[in-house]
Amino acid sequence: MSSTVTSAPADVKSNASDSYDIVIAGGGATACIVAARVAEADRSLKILILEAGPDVRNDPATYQAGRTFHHLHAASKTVKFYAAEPNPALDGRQAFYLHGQCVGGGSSFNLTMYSRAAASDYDDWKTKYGAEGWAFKDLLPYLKKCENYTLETPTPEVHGNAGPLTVSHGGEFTTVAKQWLEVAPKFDGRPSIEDPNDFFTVNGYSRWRKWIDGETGRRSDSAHCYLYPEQDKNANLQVSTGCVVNKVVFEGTRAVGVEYVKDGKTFVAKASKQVLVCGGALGTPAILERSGLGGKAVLEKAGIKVVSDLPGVGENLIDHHVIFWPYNTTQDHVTFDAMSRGEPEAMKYWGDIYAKEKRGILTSNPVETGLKLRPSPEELKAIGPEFTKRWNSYYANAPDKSILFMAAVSMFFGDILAVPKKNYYSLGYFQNHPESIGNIHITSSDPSVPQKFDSKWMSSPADMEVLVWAYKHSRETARRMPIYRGEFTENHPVFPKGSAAATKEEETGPVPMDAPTIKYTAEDDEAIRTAIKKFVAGCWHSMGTAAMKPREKGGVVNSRLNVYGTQGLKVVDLSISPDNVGANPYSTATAIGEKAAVMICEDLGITVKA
């Protein structure tokens, strides 16, 4: 790799200069939002986004929301894969993880789940971590500002209707979703509700809302809804792709630019006013550490001079533990399987429907339903004593917090190319606030050397017991659905011979609604734990690795997102989250981007509305 610093490449030199007012390292979801909002506020500002991945403008694989799985493979150009360290809590298994690497980041290929956290999740940022200005009441204006909520709701006061990101039901409603919404409430007695995303309501089954425009059928990603429209009006807002950011350039402790590599050559983009690091919870720690911002021991081992000793960089890696259990089903209803496998006949069929009618599974996603589950006293007892301490310290006094998100999925959710070609459905869940917390750090100053990523998934016994109970609960619902035809046994626990819990792959139909629940022995529970260790994964909802909290408590940025010990440098992405949020994180990412844009404008003396 060349170490020569040269002038900027041609696509950055449109204004015959490599100097900008603001340089943004990373072009993900929050970067697109903050860049567009600040550029809109003052179009004389020269702003540059440096993104390692490709542009996605008008790429059908991006704007057609149903094509998420076309991004999730080893040859993908829009995601970056990370290999975690072998995990003792997973019996030594080495898990793999992915992170967005394209313009728009995860918003360009995620499942478009319109999920919002509990109000108390944000209140914790202030009360537990001292993040002034980041409590729920402070963030609500920004959570509303981003969205155009087009559905009926009993709580319109918590939704926005004039923002760039449209929310709808999407253009498909499968048999899997309909049956789950009919069966699940009858099984456990929880009601069906109209709006599961009012920040306070839990324990209600609902058709899930999506970040999809119901009229055009297009994904509401931050690149197409924020960045590109502003770029079309503003030549001073530039994006350069294929740029691997090496580090922030300092004069003393003031950030004055960004060093990056493109086409094997090294360049520096100078920033006269501000540098923003927006690399996401896995990418941001690497940029910071290579820039001399991190724990002294980590930096010295990598041969990097310390600019600011911040041991919290790369620590506090939080996510949601997720698992999907697949079931065989009748073959006479629509699922996402064939299209997600990329079968030509299915692609043509659904592509024609999309082109003519802007509906169908390309305008939706396979997770069409959901439940934010908060356990009853009886369910808490069934989960067991390993979880009691966590419940009492974290959940008991926060009635808006749920411990799990549970859903039906209209496909085989996993390595879909490794299973027989047919239709499936899955029942899955993710744990909203796992106690297990990981870390990620560089081992070299060379950005091409992989980081050391220790996920620590399932390292807390409390986390394991929640997922064991959830397997039992979800399976009872699955086997009562009329389309149930047994478990896909390869991806279920292997129960002891003769167990009453043994899975059935033969074409068995559903059990009656009033059938007795399966009785599990201690040996059965151990079989479930073994299967969880084999199949559990991260949700790709990584957060927390440049946490917004006091420096002496492991914080990396203050409440104005300024990196401790530096000037002119902010972090603006989900890595600033000091604690987990009980939801898919895109809503939180948009609020961070919207609020950060206002802060940056304030720093620059530009008046904008919150």
Ligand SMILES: Cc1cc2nc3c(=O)[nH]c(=O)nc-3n(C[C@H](O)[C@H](O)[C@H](O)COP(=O)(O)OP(=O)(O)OC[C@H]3O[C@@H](n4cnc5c(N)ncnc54)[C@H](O)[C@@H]3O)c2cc1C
Second form
Amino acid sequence: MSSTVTSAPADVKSNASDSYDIVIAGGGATACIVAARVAEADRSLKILILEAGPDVRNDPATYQAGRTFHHLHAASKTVKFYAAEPNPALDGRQAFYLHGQCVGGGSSFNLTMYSRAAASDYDDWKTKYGAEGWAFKDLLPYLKKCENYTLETPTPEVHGNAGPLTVSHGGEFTTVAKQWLEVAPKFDGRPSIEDPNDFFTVNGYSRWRKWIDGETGRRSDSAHCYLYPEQDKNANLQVSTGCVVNKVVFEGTRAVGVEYVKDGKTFVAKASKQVLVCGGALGTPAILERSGLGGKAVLEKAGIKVVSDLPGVGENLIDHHVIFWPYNTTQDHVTFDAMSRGEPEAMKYWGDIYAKEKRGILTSNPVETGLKLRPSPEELKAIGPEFTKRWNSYYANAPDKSILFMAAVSMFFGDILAVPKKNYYSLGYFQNHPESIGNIHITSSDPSVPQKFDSKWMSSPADMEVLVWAYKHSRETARRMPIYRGEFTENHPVFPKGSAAATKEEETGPVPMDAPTIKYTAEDDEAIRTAIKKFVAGCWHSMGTAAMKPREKGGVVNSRLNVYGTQGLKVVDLSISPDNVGANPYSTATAIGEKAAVMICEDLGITVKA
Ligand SMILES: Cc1cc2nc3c(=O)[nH]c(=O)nc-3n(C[C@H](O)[C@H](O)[C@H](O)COP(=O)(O)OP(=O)(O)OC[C@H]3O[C@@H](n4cnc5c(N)ncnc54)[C@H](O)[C@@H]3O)c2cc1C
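Next block, the form predicted together with this ligand, ref. the form predicted alone:
What follows is the whole complex; the chain from before opens it.
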């Protein structure tokens, strides 16, 4: 690596210097929120965000919400790929994973699913992990502050209507979504409900809300809704892209700056008041460890001097484990397949609709429905005894917690360029609080060396049995939908010859609503487990790797987000979550960003807008 140079990077705006009040390492979903709020509270503060990826301002691939899949490929400049360790629980499979790497992070291209956790998930942060000020009642004001909820709801008191992030249904409602919302409640008797995101309601089917502005058709990402509008008013809020943060610079144990690499050169940005690490749950532990903040054994192996011995850094890597089973369908209805493959005719067709009317699939996402599923006693029995202990200890006394999120998806969800060019639909689900927990650590002090990422997906048999049961349940709803024309068999279990559960590549139509459910043998169940090992993935919902809990219990930050054993250093992103939340996590990230801004302003003696 080149020697350290203390000077300003070339692309910092004209009034930039190498000294700031606050330097932020990582410019993702949470960083854009905390930066914009603190900057707005005191526009004399000089704030610098250092982001590894590119800028995305006014990039249609970002603001057109339906284009998530245009980011998820090997040549993408907005994502970073991670190779997981070969996993014995997945028959030795080595999984590949990705995270956002651009201004706005994951919020700049995520699936825009507006999902909120169970109230008890946040209460656990306080009661189980001692995070004072982070119980549900404490977080609700921040969960509301970020949002402008534009839909009817029986519980307006839990939604905000003045925040920067607009929530709507988006501008499309596909046949796949409509049919699943018709069929699934009839199949299992769960009702259709108006608002599945009031923090308490489970077991209701619903049209899923989206982080999309229904009028402009644009994505509600942190960069366009928080950061850029504030930057337009405030030259003291600066972002430098293409900057890979190496480490936090200390004087003793006080953080005084950030060292980073841009175009092969090393720079230091000095921070007189505060350093924030906001690299996301996969990026933050690497920055901390390279800074001497981590488990002694990990640091010594990488040749790094210990500043604060924190064995919890990089541990507690929690996620949701997701799987999508594709189905063949009639070709006469709208899906996201052709547009997501980037077919020019489809891009032109939907691009024109977007330009003229601000609607269509570019203003929506393929996951337009959902169910937070909490099992009935019969369903629990069917999941089997492997899950009983987890149920009793984690779920039984928390009636707002669901074990699965389940949805119909209007496309082939997976490597869409690898399958025949046609339309599909998928039945997908993720487990909300898996027992399997991974870790991620550096192996070198060089930021260009990949981290060692041990996902541990499916290492707990309890997790596996939930996903096996969910395959059976979701398949029953899929094959009752009028558009069903068989399974896309390549991505389904291979059942033993002669099995009553055998999949069929072609079908002439659905089974009747009252058709008997498929009976699976022990061998069939084994075939489902084998397929799950082949197809299961993390859900891009990583959290927990710099957890907010007591230091002696593996905690990394205290409840004011200060890193133990240091001064002037906070972590502000999803890595602080001490435990999982039963929902797609952008909502939690927004609340962390909003609350952190208030805490930073309190530390600095300034007032943040309520
Ligand atoms: C494909 C995808 C789909 C998703 N769908 C949904 C959804 O529908 N709904 C939902 O609620 N959530 C969804 N999520 C999850 C959500 O977007 C993330 O949980 C959220 O973005 C996490 O916020 P964060 O601030 O913790 O980290 P991130 O947003 O990941 O930001 C971290 C940032 O830090 C930067 N960084 C890391 N290390 C360094 C370094 N060394 N130097 C400089 N910069 C660095 C990264 O480049 C990145 O920009 C999805 C995520 C993905 C990837």
